[in-house]
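Take a look at this one chain, the form predicted on its own, written out in structure tokens.
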Amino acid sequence: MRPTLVLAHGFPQDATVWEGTPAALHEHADVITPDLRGFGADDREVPNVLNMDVLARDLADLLDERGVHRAVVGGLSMGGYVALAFAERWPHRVQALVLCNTRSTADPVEARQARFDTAETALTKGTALIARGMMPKLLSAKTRREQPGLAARVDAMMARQRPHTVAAAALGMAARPDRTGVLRALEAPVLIITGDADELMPLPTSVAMRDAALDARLVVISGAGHLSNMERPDAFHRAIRDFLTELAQAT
């Protein structure tokens, strides 16, 4: 049976990160690509604190309406820890599990006062600044000179999200606990996907996970930063789909 594969964005981005992934996977699974509550499109309310599990909630009820009860589920970065999120609780409805340039553990004090300031200059000097900042440590030294026009796509792409969204959900992300659990527990594969050149998530976080889950697989991508879709999409794409023909293999 053909798998249905649903990825959640990063921070502050939206579903425009996905670009090309729908084509490319197409011949391998129904691939849903949604903008999470604020971002890009999406119009729903969002509360002061835009937690983790709100979003997974989001994913849950956007599969419901598809009539899909079991799916694959990734994300990026953010998109990991809601997918974690859905994992935890509801592991029953997770046939595999796909977390690419993210992390289980939750911030340290160092990284949750960053995000409590990253709230702060959103909402008081707008997204674009946060892009800005973000910029040098999402792309790969290497992506940003040999791909200047996704870099500003990219930098485009964050600046256009609203403040109240962007600041919400960084202070969700700061409330997130650990979800290492959730790996050692799950019985679905999982999936890992890292650059070797990001600097927000180092590898030694993505060999973390693939050591606590029960059934995991890490890639790691050369020239890669923290959006290994993006910069290398053909080694990013290829390790989805030889994921899900083994996973189809296995059922």
Ligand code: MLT
The other form holds:
Amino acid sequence: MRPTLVLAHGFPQDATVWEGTPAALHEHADVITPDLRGFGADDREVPNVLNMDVLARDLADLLDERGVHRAVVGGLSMGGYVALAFAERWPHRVQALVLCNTRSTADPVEARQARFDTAETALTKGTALIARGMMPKLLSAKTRREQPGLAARVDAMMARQRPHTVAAAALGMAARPDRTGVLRALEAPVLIITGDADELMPLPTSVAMRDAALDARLVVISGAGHLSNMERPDAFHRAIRDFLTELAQAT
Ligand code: MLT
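Given the form predicted on its own, state the structure of the form predicted together with the ligand.
And the full complex, kicking off with our chain again.
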């Protein structure tokens, strides 16, 4: 049966990061790329702390609305935290998991403190400052050199997110638990994608997830940084297409 693939975007971004993905994968899956609660065009109420579980519940509700019981659930970075929260709560609804440029571990203490600072900055100084602070770490040097327009697009997309949502999501990420155990227990296949120049999620974090999971494969995209889907969409989509083909053959 044709799978549904739902992809959650990262922080502090919106569904436009997946521009091109539904078309690139349409022969293999029905692709859903929602704005997560409070991001982009989504205007649902956002609590002061936006936990990953709330965002996972939103994905489950979205699948329910579409009459989809099991799906390939994926996300990039924060979206990966959401996908893992989904897999923890509803493992039977996960046909497969796609984790991109993300990690399964919780934040160490100093990273948690940095989240509190991010939340404070978003609320008091605005999201443009958050975008400017994050930008240097999002794209590889190669991408910045070869695609100068991409940095400006990503910067503008992050700067236009609502301060309250950005602060709430930062606090939600700080509160997330270690979900490596989810990977150890999940029987569904897992695809892990990362960029070899991802400074925010260095390669060992992806290797650790692959080693923890029961059934995982890791694709490392050369020349890509943290936004591997936007930096090398050709290689990114090929990795997902190959995985979906493998899934179809196995069922
Ligand atoms: C993201 O891209 O979603 C963020 O870098 C995730 C994080 O800050 O942990």
